[in-house]
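Encoded as C-alpha cells, the following chain is the form predicted alone, with no partner shown.
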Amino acid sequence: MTSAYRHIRMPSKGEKITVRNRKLQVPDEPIVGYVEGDGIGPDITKACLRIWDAAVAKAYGGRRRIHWCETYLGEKAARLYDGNYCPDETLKVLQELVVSIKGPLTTPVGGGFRSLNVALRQDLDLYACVRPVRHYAGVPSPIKRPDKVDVVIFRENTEDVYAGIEYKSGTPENAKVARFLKEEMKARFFDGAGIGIKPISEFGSKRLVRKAIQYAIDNGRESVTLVHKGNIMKFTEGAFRNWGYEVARQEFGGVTITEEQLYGEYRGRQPEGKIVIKDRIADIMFQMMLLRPEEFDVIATPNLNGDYLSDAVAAEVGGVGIAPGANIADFVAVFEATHGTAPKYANQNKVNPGSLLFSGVMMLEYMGWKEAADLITLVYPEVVSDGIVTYDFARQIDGATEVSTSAFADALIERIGGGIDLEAKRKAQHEQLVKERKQREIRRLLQPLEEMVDTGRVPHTVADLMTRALITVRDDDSVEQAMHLMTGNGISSIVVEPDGKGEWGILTRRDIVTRIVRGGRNPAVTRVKDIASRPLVSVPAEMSIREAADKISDSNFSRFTVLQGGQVIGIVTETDIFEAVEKFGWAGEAA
C-alpha cells in the first residue's frame, strides 16, 4: 500500500478499519495509527507495542495481527513539518484509520498555541473522554479498599468552560461583554472581572449521555450516574442532568429505570436487564467515590467535573501513571496516556508504561478483541504482585524488584506466553461481580431510606419526589368508587382524568368530607365531576423543590401534576416536599 502523504507511510500490508451500518468493521489485520509522544513517550510506546503484539499473537494464534502506522504530533512533528506541532496530514490519517493511540504530548510554550490534546478533540470532534478507573491487585494505593473502585467516566470533551470563550480583564472585548451583562441582562459582579462563558448544549449533553448508556448496555454495567452541579448552575449543569434523563427515557426506555423507580416501584430490587439512571451533585460524588465507590458504575459528566473527577478517582487506585483514557467521536477514537511527558526521565527506559498500556487494552476492547485485552489485564496484577515493578511502585512496595520499562514489558510478555486460563478467570470475576451486586441489593431491600442517604442520593426536582404510578378516575365514576380506590391504595387524593376541555382534576379526602359528608349527599350516586376541583395546576418535571414549595405557598393548591413533554407523568404534594426535607435536609440547594 503506497502513501500519498508527506511523511506518514502506510504499512504495505493490512486493511483499514471501516464503519458500515453505524458499526465498526475490524479486519483480522487492521492498520492502526500510533503517535510515540514526547518526553517519555518513545520509551513507553516501544514497550507497549511489543506487549500488545504479544497479546494479540497469543490470543488468536497468529490469525490476527495489527499493522502499525506511525503518525506525528508534538515535538517529532515539529522537526518533520517545519515547526508544525499538529500537521493537517496527521489529523487526516487519524480520521482515515478510525482507531489510533498516542503517547503524552508537550504543548509548546508561548502565545497562540493550543493544547495539542484540546486541538485533537476539537478538530476531530472527539466529544467523549472515556476514562476507566479500576484497581489491579498489588498496585499501591492510598485508600484501604481500592478494589471497590471500578468505574468508567464519560467526560464531555467539547463544551463547558473548555470551549475557550474568555475575555481578559482590561480589554475592550471584556468591557463590551461586561457592559452588556450589567446593563442589558442586569447581572451583578465586580468591576474588572475576567469573564468566561460556559456553554452546555442539549446536543452535546445528549450525545455524551447516549454513548455512556450504550456502553453500560454493551458491557453489562449496572448503572449510569449523571454528575453535575445543577443545584447552583441550573441552566447549564442542571440542564445536562435533565437532558440526560430525557435520553434515557426517550431512547433507552425499555432498558432503563430511574433511581426513584428502583426504590419506589421495585423496592430496591433491580429488575433483570435494567440499568439504573442516577444523578449526583458533583461535590457529593467526590465524597461518595471515597466512601461508597462500589455504588457507582458508569459516570457521565460535563467537561470540568470530568477533569477533576477522573484524576481524583485515578489517585485512589494508583495514580494517573496507570490510568488509561480515550477521546472518542461517534466512531473515530484516539486512545492516549493520561499523564504528562515527564521530560526529566526521557530516554532513560525507567518509567511505568501502565497508562499507555491500559489505554491499549481499551483500544483492543473497542476493536472487539477482548481476548487479547483480557490477557493483559489478567497477567498484569500477577507480575506486579510478584514485585516486578518500575521505580515508582518499587519505592512503595517492600521487597520489590525494580526493573526498567523494557524489562517490565519483558516480564509481561513472558507471562502472556506462559499461558493463562482465560475462561476460569472470567468465570471467577463474574461470580464475584454477581455476589457484590446481590449484597448491594440486599442492603437496599433491608434499609432503603438509609441506602438512599448513604449513597448520596439527594432529590432536587419535583420529578425526584413525585408519585409516578398515577391512580386516576373518570368524571362519570361515582365518588364511592373513588373512595374505594383511595382507601385501597392508601392515598389521600386521586387524579381525575381530563374532561372535554382537556383539563385534569383532583379529588381529595377533604373534598369528600366537606362536599359529600357535610353536604349530606350520597357518594354512590354523586359523580366525581360534581365535586372534583379543576383545573389541576401542573408544573414541569425539572422544577426545583424550592420553586415548588414557593408555588404551593403562593397558591391554594397542596399538590400539582408533573408534566414532561406535554404529558402528565406523576403527581407531587406538599407532603412529598415535607418528607424530602425531613429525610435529606436542604442538601439539594447547598453550595
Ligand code: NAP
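By rigid core we mean the largest C-alpha set that fits within 1.5 Å across both forms. What you are looking at is a predicted structure, and each value in this text was computed from that prediction instead of being measured. Positions refer to the first chain, counted from 1. What changes on going to the form predicted together with this ligand:
Put the two forms on the same core and the Cα of T487 is off by 2 Å or more between the two forms. With a cut-off of 2 Å and the rigid core superposed, P523 has a Cα displacement that reaches or exceeds the cut-off between the two forms. A movement of the C-alpha atom of S478 reaching 2 angstroms or beyond is seen between the two forms when the two forms are aligned on their rigid core.
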Given for the second form:
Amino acid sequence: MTSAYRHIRMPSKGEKITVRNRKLQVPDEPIVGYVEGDGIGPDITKACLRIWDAAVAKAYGGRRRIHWCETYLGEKAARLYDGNYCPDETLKVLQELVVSIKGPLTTPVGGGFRSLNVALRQDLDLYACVRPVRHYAGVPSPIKRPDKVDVVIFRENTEDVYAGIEYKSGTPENAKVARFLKEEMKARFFDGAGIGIKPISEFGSKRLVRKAIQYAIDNGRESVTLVHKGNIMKFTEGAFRNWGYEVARQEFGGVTITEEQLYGEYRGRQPEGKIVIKDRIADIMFQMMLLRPEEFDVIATPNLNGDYLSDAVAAEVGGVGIAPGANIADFVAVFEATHGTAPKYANQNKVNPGSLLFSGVMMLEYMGWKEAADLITLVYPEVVSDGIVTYDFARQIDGATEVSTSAFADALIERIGGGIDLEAKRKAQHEQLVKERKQREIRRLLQPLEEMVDTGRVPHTVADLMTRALITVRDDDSVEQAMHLMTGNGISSIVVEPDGKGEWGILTRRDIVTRIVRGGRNPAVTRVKDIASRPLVSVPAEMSIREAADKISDSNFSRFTVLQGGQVIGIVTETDIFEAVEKFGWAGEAA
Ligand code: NAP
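Could you switch over to the form predicted together with this ligand, since the one displayed so far is the form predicted alone?
So here's everything in the complex, that chain up top.
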C-alpha cells in the first residue's frame, strides 16, 4: 500500500476497518491509527502499544495482529506541518481508519487556535463521550466499597453548554439578546447578566441514548439511566429524558422496559433479556453514586451533567489518573487518555500509563476483541496488588514498589505471557454478577416502595405515577363483566372504549356501588354505557405532578386518562398522587 499523504505512512500490511450494514467489519490484521500526544504522551504510548500487542498476540496465538499507523496532532504535528497543530490529513486518516487512539495534547494558548479536542469532536462529529468507570482491586480509593462502582457514562458531546452560544455582558450582542428576551419573551433577569443558551435537540438526544442502549444490549448490561435536571429545565433536560424514553420505546421496545413496568407489571423481577430504562435527577444521581452505586450500569446524560459526573465517579474508584475514555460518532471512534500532558513529567518514563491503557482496552472491546481486552483487565489488578506501581499509586499504597512506566508495562506483559485461565476468571466474574443482580432483585421483590425511594427514583410526571396496564371494556359489555375484570385485576376503575362520538369513558367501583347497588339494578343486564361517566378528562403523559394536582382540584374529577401520541396509555388518580407525595416527598420543585 502506498501513501498519498505528506507525513503519514500507511503500514504496508494490514487492512482498513470498514462499516457494512451498519456494523463494524474488523479484519484479523486491521490498521489502527494512533496519535502519540504531547508531554507524557510518548512515554505512555510506547508502553501501551507494547502491552496491547502482547495481549492480542497471546489471546489469538498470532492469528490476529494490529498494524499501527501513526498520525499527528499537537506539538509533533506542528513540528512536521509548519506550525499546524491539527493537519487536515490527520483528520482524514482518523476518519478513514474508523478506529484510533490518542495520547493527551497540549492546546496552544492564544493565536486563534481551536482546541484540538474540540476540533476533533466537531470535524469527526464525535457526539458521544464514553467513560467506563470501574474499580480494579488494589487501586487506592477514597470510598469504602469502590468495587461496587461499574458504570459506563455516555455524555452528549455537541449540545448543551458545549454548543458555546454565549453573549458576554456589556457587548452589543448581549444587549440585543437581552432586549429580545425581556421585551418580546417577557423574561425576567438582572440587567447586565451574561447570557448563555443551552440547546438540546431531539436529534442530538436520541442519537446519544440510542448509542447507550445499543451498548447495554451488546454488553449484557442491566439498565440504562437517563440523568437530567428536567424538574427545573423542562424543555431541555426534561425533553432529553422524554426523548430518551421515546427512543427506547420506539426502537428498542422488544428489549427494554421502564422502571415503572419493572415495579408495576413485573413486580420487581427483571425479565430475562430486558434492559430497564430509568431516569434520575442529576443531583440525586451524585448522592446515589456514593450510596448505592451498584444500582447503576449504563448512564446517558446531556453534556454538563456528564462533565461533572464522569470526573466525580472516576474519583470514587481512585481513577482520575487511570480513567479511560473515547469520543465516538456513529462508527468512527477516537479513544483517548483523559488526563492532560503533565508537562513536568515529560520524557521521564515515570507516569502511570493506566488511562491510555484502559482506553485501549475499550478500543479492543469496540473492535470485538474481547479476549485481548479481558487479558489486560484481569492481569492489571494482579500486578497492582503485588505493589508494582508507578509513582502516583506508590505514594498512596504502603510498602509499594515504585517502578517506571516501561517497567510497569514489562510487569504486565510478563503476567499476560505467563498463562492465565481466562475462562475460569470470566466464569467467576459472571457468577458474581448474577449473584449481585439476584440480591437486588430480592430487595425489589420484598420492599418495592422502599427500594424505589432508596435507589433515588423520583416520579415527576403523570406518566410516572399512572397505572399502565390498561383494562378496557366496550359500551355493550355488561356491568357484571366489567366487575369481574376489576376484581380479577385488582383495580378500582376500568376504561370504556370510545363511543360513536369517539369519547372515552370510565367506570369506577364507586359508580357501580351508587348506580347499580343503590339503584337496585341488575349488573348482568345493565350495559356499561348506561352507567359509565363520559367524557373522560385526559392529560398529556409529560404533565407534571403539580399541574395534574391543580387540574384534579379545579375540575372535580378524581382520575384522568393519560395520553401519548393520541393514544390512552394509562390512568392516573388522586390516590396515585397522594401516595406518591407521601412516599417520595414533594420533588416537583427546586431543591
Ligand atoms: P494534567 O496534565 O492532567 O496533569 C495534572 C496532574 O495530574 C499531574 O501533575 C499529575 O499529578 C497528574 N497526572 C496526570 N497524568 C498522569 C499520569 N499519567 N500518571 C500519573 N499522574 C498523572 O493536567 P494539567 O496540568 O491541567 O494540563 C496540562 C496540559 O494538558 C494542558 O496543556 C492542557 O490543555 C492539556 N490537557 C489535555 C487533555 C487532552 O488532551 N485530553 C486533557 C486535559 C488537559 P501530580 O502533580 O500530583 O503528580
